[in-house]
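One chain follows as structure tokens, the form predicted together with a further copy of the same chain.
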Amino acid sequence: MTALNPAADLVDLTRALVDTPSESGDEADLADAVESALRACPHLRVQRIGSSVVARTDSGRAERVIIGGHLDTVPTAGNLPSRLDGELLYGLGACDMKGGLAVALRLAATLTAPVRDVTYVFYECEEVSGDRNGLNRIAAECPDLLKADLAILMEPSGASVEAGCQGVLNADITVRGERAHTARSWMGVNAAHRAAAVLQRLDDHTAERILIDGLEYREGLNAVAVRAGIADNVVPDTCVITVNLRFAPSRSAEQAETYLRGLFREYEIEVTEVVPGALPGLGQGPVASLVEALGATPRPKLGWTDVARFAALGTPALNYGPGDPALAHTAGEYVSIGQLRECEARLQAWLSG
């Protein structure tokens, strides 16, 4: 098994987390680290869910806050291993997210006494299907270990605070027409000429720019897909087009639903998925404190994380983390020793007072 020793420099952490692979449903190996690194602290209870490791101060302090990552990368990319290269250090997973799990296992295992309480959560399967993902079976099987005043989500942000998230709603299309055999096609009716109408909609669509203390949240509305055919002498009866809604966290699931109904109101819409987005919150007490501290102007987050599971359990949460966003699941990813150094630092003042 690979030995992680947490007191060790921060940039060999997160070498040694780099060099350790963890595909999404082989995170096994680097989980058993991870708990072992972690049991060997005293100040610390530890609790293994599946390949998911949460361990947690229990201090008796006023405020509770979760630090939390996943422990899985995508697959490898001829990435491995690590390489450092001056003041960036490249390989599979650096940026998304090993960058952050380091600095979340450095403040777990020297933090003996923070001012607020902590749970460290470390789970599996983020960069899959939702319905794997580590987070899920913790809040199925110890909903109270996902409870707290705050969670801090360590994805890379760029070192900066990335507030809240959107929603997302898929939804299918279906235009209908009326079959033919091409040689007369003036017998049926075409539903994919008539889907024109349909896309052009989409193209003229102004998505809304919607204001949430402060931070601009930019909506968005695409097809996704386009499905018609047949057989090359069949004029086609059905084109079903795929639309994918990124909506604003002060929406909810059915004012999104409701949203789209009414932009395709004459056509037939079944919606496949709809998950609500996470609302900033940065008025609440413990988010302001934490974005006052972390000195970063915080920004909205476009896209969904897992903040989003956190909110629909009643905890505010935020993506604070170094790397580049950009840079996830590329192949060139890399992580800048000064983010995480940054991070680190930050984290470890708040949590000290």
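Having seen the form predicted together with a further copy of the same chain, could you give me the form predicted on its own?
Single chain only below; no partners, no other molecules.
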């Protein structure tokens, strides 16, 4: 098992985390290391749930804050082990999100008497289908562990606050035709050709820009897959276009579905997944207090993160962590040493009062 020293230098700790493989579904070794390191801290109560680890202070403070991050990464892309190049630390998950994990681990180990009680959540399977997400299991088995006044997800946000998040809807649009032999194609109707009208409508579509709490959430509607045909001598009678809608958090899941169906009324639509987003909540007390303390100008989160899960539990949440979110999942991902230290210093100051 990897030995982690959460009181070590932040860069060394980040490298140790990066160099411990933890692809989704294979986080057990890293979870073991995190659990072992945190159980050595007498001020924390530690609980293991699957391959997720939860550690809590319990000092009876007036507020409780969750600091969370996922242990898993996407599959390797030839980017292990880690390497340090000046002020940049490269490696699988360095940006998404082992840099954020390192900051959280350091805070958990070194802040023995924070002015706010803190629950540190290190969870499994964020990078795969939502039904495997470790937060779901924690919420189902130990819901009290996720109760707090505020949740901070250490997702990469460039050491700035990214508030709220977009919702996600995936759907299949089916275009019908009539099958025929390609030697007598005039006897059929080519569904793939008919699908051009759907693709053109998507290309012509202007995504909406919606202002919430002074933040502009840009929506997006795109075809992400087109499937037709069963053989190279058969006119296809069915063409399925999979679309992905990223919608502003002011829309509910039902409103997002109604919106999509309204754009393609004459077609068959099967919604395969819809997950609501989270409102930024910048006017809420705990969120406003943290944003002010961090001295950051909030930006909208253009993407979906687990802040939405916390919002569904009634806990205001935001994204704040080191790393450029545009680098997430790329082969060349890295995290800035400066952002690592900045996030640790600012959170430590806020939690220390």
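Owing to the predicted nature of the structure, the values given are computational and were not obtained by experimental measurement. Whichever C-alpha set is largest while still superposing within 1.5 Å between the two forms counts as the rigid core. Residue numbers count along the first chain shown, from 1.
Once both forms are fitted on their rigid core, the CA atom of A207 lies less than 2 Å apart between the two forms.
When two forms of a protein are overlaid on their rigid core, residues whose CA moves 2 Å or more are considered shifted, and I230 is one of them between the two forms. Once both forms are fitted on their rigid core, the CA atom of L260 lies less than 2 Å apart between the two forms.
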